[in-house]
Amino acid sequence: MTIGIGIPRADGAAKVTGRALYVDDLRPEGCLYGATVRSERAHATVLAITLDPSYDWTGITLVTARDIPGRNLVALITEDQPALADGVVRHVTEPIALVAAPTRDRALEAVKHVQVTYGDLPYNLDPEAAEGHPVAIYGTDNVFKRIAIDKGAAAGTVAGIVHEGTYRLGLQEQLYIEPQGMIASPREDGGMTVIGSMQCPYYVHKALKALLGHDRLNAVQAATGGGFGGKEDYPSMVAAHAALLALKTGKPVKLIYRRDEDLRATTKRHPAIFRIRSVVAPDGRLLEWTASTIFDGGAYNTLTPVVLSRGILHLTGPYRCENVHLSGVAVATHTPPNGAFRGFGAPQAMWAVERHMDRIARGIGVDPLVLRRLNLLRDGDTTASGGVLTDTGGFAVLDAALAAAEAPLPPITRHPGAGTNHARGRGLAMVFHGCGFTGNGEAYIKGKVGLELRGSRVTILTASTDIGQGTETIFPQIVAAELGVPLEWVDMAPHDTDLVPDSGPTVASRTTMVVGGVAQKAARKLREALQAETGLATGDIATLLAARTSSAPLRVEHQYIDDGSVQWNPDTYQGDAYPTYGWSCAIVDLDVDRDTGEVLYRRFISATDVGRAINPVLAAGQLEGGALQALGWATSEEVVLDARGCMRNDRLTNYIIPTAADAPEMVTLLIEIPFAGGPFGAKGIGEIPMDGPAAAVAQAIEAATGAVLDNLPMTPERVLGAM
């Protein structure tokens, strides 16, 4: 049995020895190098694109919107974003033109000599002023999406103690180790192959089909150095640009972003503003919860509707309340579009909910822990959308984390020159996270997984990619366990749209729970096919293989089947928003330097309901990596925009992420409350570690210093100001 064993990563040796090939390691024969001409204006008409006559243009190719053979758009959920600006730009860094040259340096230099003449237009960077703003970006009112959910008595009709608060958070950069990159190569059949750093090969395939006007193309994932949502939809843009250059030159073209360009131009976590009004009983029981939010989508829609959706559906946190009123709007501004980022909407909502719970506790003089325990959701409770909860894990993770927190704290490690005027604090946050797509999303996508048997070897065919989370290891564990064969008998096929079926995107904590479940059922189907072929009704795989007379490959495919257990109305937002929820408790111990406002993390404890840990080592790695990312979001990661909406701190020297030196001791507890719909009981866990740590940090800072912080990030300057 391979389930529950922390076997080493299947791709680990290749990555640590340098054998793994990332897109920039690939060198197709005759390859040219691409670069992007970007807007310097937040909003303007493009009056002319000309070439500097003093520059040597020998060997350089220029592509503009006029060279697009199909539709000028990046096809995704919505179709409002052009691949190249055509007549107007709506945000700084918007792509206007492309160049290809024999070397990367020559391409980057050529970009500087493409002259764009603008006619400046008025613009708006403020999401609170976006709805109904005189300058229309999207539709007539600049609103991408509206959502409202009501449960129980009418708003304002419940009596009790009222608390009101406003909570804000800014952009956050995914900061994957490997920047965006793609290679496009013309095919002999007149089509195109793109290979690159991506989460979702079929997203890229869909985008190129619309752009090129045909389907003679395939998208292939290279080894990918992280994604966190930043390589969900944006690689379609990079692939489009590389493909257009390859089409015009007739040669392979490599387009790799520099770090500063990647930071300025790509999608970020959506900024958001939350306003919450609660009515509570004297003991702290929630009687009414009214919350509204504004999400800033940037200049184009991209994935904004689903981000708002998840944010609204998590806007009560893991707490029970009979009277709930939630509303939200996602708006357009003249800033670079925002997109998916680990948790996409839930971390923003959880920040606001947990800070408001602390506001209530402060207001009525109740311990924040006592308040949370009193209000935690239980089996049989209903969510804001009316879904009935089962297998709730709030109390289990809370008790496990509190027990671990009784251990003595490790000694603090100070960097040279650090002060000693410290105050110590502890904070706790409780979260839940909907696993998989919202509502009937899986029934709509109908993801597929194939298995192919050759001799005694089984190859898994899936478009679900490994972006560091361990898919290449987890899927073989699931299939090997279901078939009862040694792990070394199972391989993974390349993630090439010409070879593998569409399993749906690698997003939303669905890979192991949903696609892994489809793989498990495909393994059952393979066994049944062997039984039918050999005429043996029973027997292990070895017996069935020995009885097989054909040497031809045996292939089976299984598609996700909606079993009707999730009932959801996407128009009214009523029903089961998710098939199941993960639950997590985060406890952080920290010191605050009273002289500088710096936060020094000492220990971070998380207890998380994972359903069933297919690979405990990889599960713990996901939770710890996500927690450190969340701790960086809490206190150091701040995107600073200039007056045009362009990111100013576009270097790793001034966009500060935590390093190993900043990481506290981590105690990671895996709580197993199996989900019947997941393979061997597994739930999705990739996003839940982002949800709670920032709020736990805020509570700890408040405990240490009395400073109340309701805006993210809590930089040293903001901590000092609050003190």
Second form
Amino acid sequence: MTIGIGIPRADGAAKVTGRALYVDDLRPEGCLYGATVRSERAHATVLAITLDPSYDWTGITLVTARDIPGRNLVALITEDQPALADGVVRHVTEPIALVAAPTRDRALEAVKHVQVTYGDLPYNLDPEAAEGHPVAIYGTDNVFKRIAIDKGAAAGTVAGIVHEGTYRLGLQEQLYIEPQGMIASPREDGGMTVIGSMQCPYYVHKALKALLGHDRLNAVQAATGGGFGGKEDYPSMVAAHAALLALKTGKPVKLIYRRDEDLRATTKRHPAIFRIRSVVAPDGRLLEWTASTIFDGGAYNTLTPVVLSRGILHLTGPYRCENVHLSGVAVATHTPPNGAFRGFGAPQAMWAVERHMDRIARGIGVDPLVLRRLNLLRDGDTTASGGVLTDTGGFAVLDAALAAAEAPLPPITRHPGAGTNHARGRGLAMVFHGCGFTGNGEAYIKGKVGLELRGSRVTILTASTDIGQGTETIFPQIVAAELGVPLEWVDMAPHDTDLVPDSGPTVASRTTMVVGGVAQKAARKLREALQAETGLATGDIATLLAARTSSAPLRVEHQYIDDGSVQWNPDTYQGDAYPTYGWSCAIVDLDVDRDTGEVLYRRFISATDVGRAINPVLAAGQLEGGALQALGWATSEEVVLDARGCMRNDRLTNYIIPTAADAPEMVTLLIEIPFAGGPFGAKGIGEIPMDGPAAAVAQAIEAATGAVLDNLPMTPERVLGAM
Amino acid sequence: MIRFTVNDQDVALDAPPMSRLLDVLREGARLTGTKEGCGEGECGACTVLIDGVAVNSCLVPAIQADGCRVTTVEGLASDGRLHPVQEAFLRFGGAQCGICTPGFLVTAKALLDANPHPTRAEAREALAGNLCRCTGYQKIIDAVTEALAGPDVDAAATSTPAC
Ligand code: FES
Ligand code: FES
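Just the form predicted on its own so far, so send over the form predicted in complex with the partner chain.
Time for the whole complex; same chain goes first.
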């Protein structure tokens, strides 16, 4: 059995020897280098694009919106975002033109000599002023999406103890260590191949098809140096630009972002504001919960409606309440579009919910832990949208994490001043996270996986990519286990849209749970196909293979089938919002330096219900990596915008992510409460580690110092200010 | 003309003297294992050893390596055998997306050459110049501190119990 063992990752040997090829490691014959001319204004008409006459333009090609053969857009949910601004720019860093040159240095140099003449227009950067703002960015009211969910008695009609709070958080950058990059190469048939850093090859394919006006094209994933959502939709933009340059020059064009450009221009986690009003009984039981939110989508829609949707659906946290009123809007501002980032709206919501639970605990004088236990959801409870819960793991993860927290803390070794003027605190947060697409998303996408048998080798054909999380290892584990064959018999085809079917995007904690499940069913089909071919009834693959007389490859494909187990109404937001939920408890121990406000992490414990760990080492790796992104979000990661909405701290020296010395020792507990709909019981786990840590940190800071912080990030200045 | 030894091979390359060692290695010597994450000395993805000392090759003018011994990730394995820290990264799950991995491995080699049995705190300090966004560092620190601990440690099984 190949399930539940921490085998080394399939792509590990290539990665530890430097053989793995990322997009910047590829250099096609005759390759040119691209660079992007970007808006310096938040909102303006583009009056003219001219070339500096004093610059030597030999060998340099310029592309503008006029060079687009198909439709000028980055096709995604809506069709509002152009590939290149045509006449008007709506945010700073919006792409206006492209250049290709024989060297990267010359391309970057040439960009500085493309002169853009702007006619300035009024703009708005403030999400709270966006709805109905006189300057329209999107539609007539600047609202990308509006959602409301009501359950139980009318708002404001329940009697009890009332608490109200407002919670805010800013942008967060994914900060994959490999910047965005793509190479486009003209094909002999007049088509185009793009290869690069991406999560979702078929998103890129869809975008290029609209842009180029044909589908003689394929998108190929190179080894990808992290994504975390940041390479869900933005690679379509990079691919579009590389393709336009390759089309005009007739040569392969490599387009790699510099770090500062990547930071300024690409999507980030949506900033949000939450207002929560709760009514509780004297013992802390939740009687009514009313929460509203504004998400800042930036200047174009991208994935914003879906992010808001997940945010709202997580806005009760993992707590039971019969009278719930949730509402939210996602609005347009003249800032770079925000997009997917691990958790996709849920971490924002969970921050507000957990902070509000602490407010209630403070208000009625109840232990925050007792309050959580009292209200925690269990099997049979209904969610805000009326879905009935099964396979809940709230109490299991809470008890496991608390038990682990009894162990003594690891020693402080790194700060020489440690212990002089430090205050120690512990904080805890409880979260749940809907696994897979919201509602009936899977029924829409209908992901496919193919299997191809050659001799005794089984190749998995899927568009689900490995961006570090382990798809290349986990899918073979699932297929080998289902077929009962050695792991060495199973491998993966390259993620090339010419070779693999559309499995849906690599997002939403769906890859193992949903697409892995499709792969498992494809494996069953393969066995059936072998039985049909050989006329044998046995399920034993070795026997079936031995009985085969044909040596022709055998190919099967399975497509996701909606079995009706998820009942969801997207118009009323009623029903099962997710196929199942993961559950997690985070406990952080930290010191606050009373003199500086700096937070020093000591130990981080998480217990997470993963359904079934297909590969416990990879699963723990996801949970640990996600947790540290959340701890960085909690205390150090802050995007500072200038008056035009441009990221000012666009370097790794001033956008601070945690180092190994900042990171706490981690204790990672995998709790397995199987989900019948997942392969071998697996639930999705990619995003849940992002949800809880920030709130646990806030509670710990409060325990240590009494400082109450309701806004993220909790930088040293903010901590000092609140003390 | 710059002459140096890269991974025990003598190399002579034409490159403008102020070109970055990173570019000379990647473009000139076609050793693309060394990565660029920031180009300004902050992420450590471009770490190589010059005469055994870890440096950020994006900050080092190639001319500075003239006459020196340069070691990149491609040079860590020898005689077809992985370096123990490479083995440990595989066993413990120290690499996820892998883009930071070459830099970590090279820095770790320099650490282990000087201190074969670092404590966890020493390893964290030594690796603080290398950024990883995927792992939370836990499994990297596991791998580096256990790399030379002996072959019988069943690392992967003990590090992450599934219960
Ligand atoms: S690329 Fe050299 S330190 Fe980041
Ligand atoms: S493994 Fe992805 S950045 Fe370290």
